[in-house]
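Single chain ahead, by itself, as structure tokens, in the form predicted on its own.
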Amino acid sequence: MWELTKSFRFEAAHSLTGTTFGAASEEIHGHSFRAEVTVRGTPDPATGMVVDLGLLQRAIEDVRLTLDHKYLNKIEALGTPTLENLSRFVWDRLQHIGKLTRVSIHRDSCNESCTYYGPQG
């Protein structure tokens, strides 16, 4: 069994209410995000690949363009723009590409990340 991981970056702004950070979190502010998408599987005997990285890159680019330089609060399907919801949002848009095992969203400047392993049950 193999796992293949592809990363991408995006810059985005959001505002969050009801956190212990108070007004600082409620004001519109931005972050540099790094996402990692991991697919698990056995390489196809004909191609030697778990997933074609070109196809994965195309799917990721669509997601990246949806998020990059956007005000995340305006993306209705995202819900509250938390790390948790961002990881689920990316998962939902990439699950067709192969057997996803996890999607991680990192805010490296804040030393924070969240990993989503897909729906349970």
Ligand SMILES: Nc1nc2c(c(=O)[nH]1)N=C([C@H](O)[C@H](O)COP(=O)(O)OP(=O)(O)OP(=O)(O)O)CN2
Contents of the next structure:
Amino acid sequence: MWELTKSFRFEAAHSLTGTTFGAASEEIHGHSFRAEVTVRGTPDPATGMVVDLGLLQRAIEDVRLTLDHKYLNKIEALGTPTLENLSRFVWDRLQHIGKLTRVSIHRDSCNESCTYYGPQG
Ligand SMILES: Nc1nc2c(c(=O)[nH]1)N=C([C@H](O)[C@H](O)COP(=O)(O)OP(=O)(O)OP(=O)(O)O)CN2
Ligand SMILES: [Zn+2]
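Please could you give me the other form, the form predicted together with the ligand, since above is the form predicted on its own?
Full complex below, order starting with the chain above.
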């Protein structure tokens, strides 16, 4: 079994109410995020690939553009802009590729990350 991972970065702003961080979180502020997208499977004997990384790159670029330099609270389909919802949002937009096994979102400046394994978990 093989796992293949591609990462991307995006910079985005959000505001979050109801956290123990209080007022600072409620103000609009920005973060640098790092996402990791992992597919799992066996390489096709003809191509030697689980999934063509070029295909993955193309799909990733679409989702990256929906998040990069955006105010996340304005993205309706995202819901509250937590790491949990970001990982689900990215999953939902990449699942058509197939073989998706997990999506992780890292907020390194805060030493935080969240991994989503899909609705079947
Ligand atoms: N279950 C979750 N809990 C919390 C989340 C989350 O995504 N899921 N997010 C937060 C905060 O947004 C997060 O901890 C960052 O805090 P924030 O005040 O935005 O960031 P800092 O000022 O500490 O970070 P810098 O990057 O250093 O400015 C809380 N809970
Ligand atoms: Zn924040």
